[in-house]
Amino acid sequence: MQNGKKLVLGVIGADVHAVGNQILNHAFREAGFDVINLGVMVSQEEFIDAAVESAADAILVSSLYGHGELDCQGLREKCDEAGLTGILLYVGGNIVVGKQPFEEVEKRFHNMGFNRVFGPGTSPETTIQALREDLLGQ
C-alpha cells in the first residue's frame, strides 16, 4: 500500500557499492514509499535535481567506501539554495574513514544538516521506522 511519500535514494560520490542500494530500494518500496533510485556514483547535484523534479519528501544518501563525510559536505546548503529548504536528509553506511565513535560521527553529520544518521549495519527496518516517524507521524 503506497503512503504517498517520495524518496530519492542513491550512493554518493565515487562509491560503487550497489548491493546495499538495491536492498534499501526494495525495502522502502515494500514499505509503501515511492522511490527514485539514482543508483551509484551520484553527485550532490543529481540528488538535488531528482528531488526538485519529483517533489521528493526526503533524500537518502548512502556510502560504504568511507568518504561519505567529504562527499556530503555542503549538501544541506545546496538543497536550501535549490528551494528544498527543510527537506528530510538521511545518511547511512560506512560514512567515515576508520573506526570512530558513532556519537561523534552522528554529531558532525547533524551539524552538516542531516536529520538522521545511520551507522554501518543498520537494518532497513530501522530506517523505515524513522521515515514513518519523520514523514508520516507514526
Given for the second form:
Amino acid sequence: MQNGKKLVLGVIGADVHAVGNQILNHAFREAGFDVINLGVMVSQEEFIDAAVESAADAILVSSLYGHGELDCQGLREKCDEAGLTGILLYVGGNIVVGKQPFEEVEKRFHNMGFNRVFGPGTSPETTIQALREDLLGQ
Amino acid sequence: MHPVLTIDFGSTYTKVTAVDTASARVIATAQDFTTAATDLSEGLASALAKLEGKTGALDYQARLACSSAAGGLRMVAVGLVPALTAKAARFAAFGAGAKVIATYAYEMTRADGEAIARQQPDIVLLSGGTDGGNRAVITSNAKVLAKVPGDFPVIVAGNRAAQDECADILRAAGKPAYVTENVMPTLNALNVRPAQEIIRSVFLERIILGKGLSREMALVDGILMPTPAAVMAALTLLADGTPEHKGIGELMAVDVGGATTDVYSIARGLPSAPTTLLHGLREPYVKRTVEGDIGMRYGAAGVVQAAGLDVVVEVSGLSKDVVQDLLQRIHEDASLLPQTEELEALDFALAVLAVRTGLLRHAGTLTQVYTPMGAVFRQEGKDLTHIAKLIVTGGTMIYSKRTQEIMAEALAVNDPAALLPKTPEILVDDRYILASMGLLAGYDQTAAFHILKEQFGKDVNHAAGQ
Ligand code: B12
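Would you mind generating the form predicted together with the partner chain now that we have the form predicted on its own?
After this comes the whole thing, all chains and molecules, with the earlier chain placed first.
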C-alpha cells in the first residue's frame, strides 16, 4: 500500500554502478514509497531539481565507486538554497574508502548535513525501517 | 481540378499559394507586403490579385490561413525549476507555434508582474510541480499573475493538486483561466499535447480577432494557426508520411529570419550507443526552439554576442573595423540589403553563425566519463548526429546564392560534445511551401504529402544521375 511519502533516489557523480540502485528502487516501491529514481551518474543539481518539482520527503544518495565524499560536499547547503529546508538526506553504498573506521566516515557525512549514513552491506530492510521512523514516526 | 488557397500572413509578407489537390501540385504562389497590423485584408487583396494574374480566376474549394503577423502568438511561460517545468512550458509554447517573450522560474516577483503588464502577452502558460508535487510556487505565481492588469488568458497546466486553486485565484481577478493536464506530470516526462490543444483553441477564439483578422477572414474555412505550427505540421507529415505512404524519415529544419532563428527536429534523438545514459527532461519528438535574439538584421547584435566578434571577423574574412562599421549600419537600418561585396561577406558570416548557434542550442550534448572499463557517456537533450536531411527555409537562406556553403560552414563544429547532424543533405524550401503544406495537411493530407515529397523527398544523388 502507498504510504504517501516521496523519495528521490540516485547514484551521485560519475558513478555508473547500477545494480544496487535498481534493487533499492524496487525495495522502496514494494515498501509503499513513491520513488523518483534518477538512476546513475546523477549530479547534485539533478537531485535537487527533482526534489523541488516533486516536493519529495527525502533524498537518498548512493555512492559506490569511492568518490562519495567529494561528490556529496555542499549538497545540504544547496538544498537549503533551493528551499528544501530540512529535507531528509541519506547516503549509503561503498562510502568507506581504504582502512578507515566507519564511525569516522559517518561523522564526516553527518557534518556535511546527512541525517543518516549507511555503511557497506546495509540491507534495504534496514533503510526502509529508518525511513519509516524518520518519515512516518513508526 | 480541385483548387485550394492557402494564406500565410507573415510579419513582412502575405504569401498566397494556389494548390490543386486533385493533381497534388502547386499551381502558383504570390506575395505582397502585409498591411498594417490592424487590418490585413488590403495586403491579402493585392497578393490575391497577383496570384490571379498567374492562375486566372479559380473557384477555391477551401481557403486556409495561418498567421505570424502582429508579432505572432506572444506567450509567457512560467514553471518551477528552470531545467524541468519551466523548460517543459517553453517546449509546449514553442511546439504550439508561439513566440516565448519571457520565461519565469521559481516564485515570481512583483517586478516580474510589472514586466508582464508592460508586455501584455497573448497567453500565459502557468506550470510548476509534478502531479502531487510542489504546489506552493505555482499557487504563489497565480497570485502574482492575478494582480497583473489586463485580461490575457492563463492556461494552467501544472501540478494537478494545485490547478483548481490557481484557476479560482485567476478567475476571481477577471482572467480567463483554462485548466488542462500538467506539462510534466511525473519527473522528466513531458506531456505538452493537452496544453497545446488549449493554446490552439484560445488562439482561434480570442487572439486572431485582435490581430487584425476580421471574423470573415478568420473563418476562411477551417483551422487558423500560428505560422510555425503550420511549418511543424508540414515537417511532421514529410517525416512520418500518411497511413498509406511512408515518410522520408527523421529530419531537421532551420529558418533564419531578420530577428529570430527557428530550429525544428522531427526526431526521437535517443542515445546511439548502449554505453550512453540519457539524463534530464525527455524532449519531444517534434521539437521547435526559437532563438529570439539571433537573426540577420534586428538579431545581428545577438549573433555577435553569442558567437563573439572575433569569430564573426574570422568567418566573414573582413577586417574588424569593417565588421564593426557594417554592424553599426545594420543597427541603424534593418532593411539594409547586401548590395556590396563587404556586406555580402558579413551576411555570410551572420547566416553561418545564426544557424550554428541555433543548431547548437537545439541539439543535445554528450559528456564523456572515463572509467578503467572504458568510456561511458551522459547525454542531455537529443542526439541528432544521424539526421540525414536538413531543410533550410526563410527568406535569407532561400534567396542566398551560398546556401550550401553557409550550411557546410555552420555545421563545421569540431566538438564531440555537440550532438549535431554530421553530414546531412541540405534541402532548400525554394518555393516557400512549408507553411502552406502544413495548412493543407489538415484538409487533404495525401495531396500535401505528395507535394512535400516532390519538393524534399527526391534522392538527390539519383536525380543527378550518379
Ligand atoms: C559490477 C561492478 C562494476 C561494474 C558496474 C556495472 C554497472 N553498470 O552496474 C563496472 C565494471 C562498470 C565497474 C566499474 C568500476 N568500479 Co566497480 N564494482 C562492481 C562490483 C563487482 C559489484 C557492484 C554491484 O553491483 N554490487 C551489487 C549491489 C546489489 O550492491 P551495491 O551496489 O553495493 O548496493 C547495495 C548497498 O551498497 C546498498 N546501498 C547502495 N546505495 C545505497 C544508498 C543508501 C542511502 C543506502 C541506505 C544503501 C545503499 O544497498 C544496495 C542494495 O543492497 C563491486 C564490488 C562488489 N562486490 O560490490 C565493484 C566496486 C563497487 N567497484 C569499484 C571500483 C573502484 C570501480 C571503478 C572505479 C574501477 C574498477 N576497479 O573497476 C569503476 C568505476 C566506474 C564508474 N565511473 O562508476 C570498487 C569501489 C571501491 C570503493 N568504493 O572503495 C568496488 C567495491 C570493487 C573493489 N572492491 O574495489 N564496477
